[in-house]
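What follows is one chain in structure tokens, specifically the form predicted alone.
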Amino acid sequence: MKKMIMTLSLLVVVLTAFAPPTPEIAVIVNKENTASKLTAGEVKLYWLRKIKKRWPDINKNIKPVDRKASCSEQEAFYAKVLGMSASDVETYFTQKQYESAEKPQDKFASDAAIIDFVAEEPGAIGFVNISSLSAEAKARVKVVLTIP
């Protein structure tokens, strides 16, 4: 039986060193937006648009921004700030758009593409590895979380 544990052990420790690190998050919103800081809670209820639909202060709807295929940052962001799977992130959208006609969040195939559109629109929300920010991005967005 010790044996046994210790090869679990050993096999857990191996696997732990071999796995991909978890990336480091910036959720983002425009410059425009007046929140300089948000905790993942609140991150959540905005994304989410779960208590309120558009942004206090800019008076602008609140557009959560996504990644169209599944990749670690939105595995972590979904897990650290959700609290949900993919799939249960692809039901609440949906549900929110049978029941109140809302529009799904807006998707992206890369980090530059939702930098690009958050720093365009001024209800956006979205999340990027923290590496995609560059000096002339950070000058475009405004960091309000980060998530390691």
The other form holds:
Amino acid sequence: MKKMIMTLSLLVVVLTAFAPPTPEIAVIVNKENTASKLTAGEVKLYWLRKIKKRWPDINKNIKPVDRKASCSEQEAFYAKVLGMSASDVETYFTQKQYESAEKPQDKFASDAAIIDFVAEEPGAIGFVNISSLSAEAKARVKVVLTIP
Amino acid sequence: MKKIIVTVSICALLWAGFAQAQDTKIRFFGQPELSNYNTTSKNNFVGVNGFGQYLKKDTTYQSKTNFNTGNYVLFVTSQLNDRISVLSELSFNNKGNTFNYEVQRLMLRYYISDHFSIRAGKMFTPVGYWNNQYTLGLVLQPTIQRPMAIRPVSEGGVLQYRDAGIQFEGENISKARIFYKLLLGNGIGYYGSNDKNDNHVAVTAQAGFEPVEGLKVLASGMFDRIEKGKANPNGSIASLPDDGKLQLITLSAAYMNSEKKPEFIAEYLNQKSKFDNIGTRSSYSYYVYGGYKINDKITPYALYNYTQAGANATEGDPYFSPIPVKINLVTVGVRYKFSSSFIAKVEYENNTEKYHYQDIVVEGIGKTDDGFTNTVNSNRFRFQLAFVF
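Form predicted alone done; form predicted in complex with the partner chain now:
Everything in the complex follows now, all chains and molecules, and the chain you saw is the first one.
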């Protein structure tokens, strides 16, 4: 019995040590966007298109950008910025689409695809792993918030 | 006026048709259901005999457990450009041996600003909270069936839950997040049709505010007219006896915040049918829904409905129900969320309906029989799987 407890404890320690750390993420917008810094609360309101549907200064549709499949970046963004579960985010956008024909968030398979989209779309707002922001990527998009 | 609305709507749709479609999202809602119920009816009205006396009997009915495919809904939205989006919602169901389909909504939305947008086409009537939030997307709806108070004509209620016309709307006005909707449309339909070939325009308006996230307080009003000779909405009267005006006022409060555990919706509806010659008939209804999310998956809930159509034991509202009726409906249930796109609900429902029949008075003879009350009690067990993909 003692051996079993020791083995299990060791297993937990090893698994914890190898568990992927929560990634540092950056919230990015298009270079045309006049917003320079946003708080997590503001990012939440814009990303969910709760108070505004368009960016105030550039007058472009706010286009939230998401990851297609569950990943650590998405988990961090949902938990630390939105304070919502993945299921609640999906229900929220389905409800908006159902009620008002509002387009749900655009979804991409990788950080690179998100950076490409945000660089092209003036109204886009998305999140990526901060390590994906190379110097070349930083030249194409604007970081408005970093979440450690 | 009606011609103008139709012309504007057609122009808007044609204009949208020329715009380049960008992002089309197709969703499919399904909600198969298993149910079992029993009904007992005391003093069920059978007819009137030659002596002017009521014929009535007691009945009991026990259903077999049956599977109902429910409505399947094909739901498509497309963002045509930066400001224009279109939506279509087509429902399919299989009742008996008949396969039916219906265009539930077909509309275009032109976004001008947060405070002002225009919709044109067939859309939800802006009456109350529930009607604009859930309707056929049952994976989003907290219960299996909508409350009795706001059931549409197709489910035995009186509410015209959608209409064709043009709607002006706005939201997020000031810090109180005030919102409004104004619909000019065809108005309340008659049995078997919601099209009226006249120049009358029904007006439906709604205004409210959201002082804190998820809490909405609103009032709505629908103003329409009643046409003599047409069937009433639920088909219980083939030919309405008089012309008149219809007024439906609703008051609603709802707290539905996905980040919080409690859920609450309450709505009160007051309907007045103001007939030109036979006077005014009133009906009112209310429901209260409450739920509590135990965790991300499980939410137990309860729903209470009360409806009174017409005066207590005298005259019913021909537009709603020719016989005065009182309905008490209690539902308790549990919702289990497998995921945002797959939800199971199980419910028990107890419904008591009381129909009041007046004394029979024959001209020249006097009263030949006393009035009576027909009480119908039913208990229903339901299990539903609602999904969207």
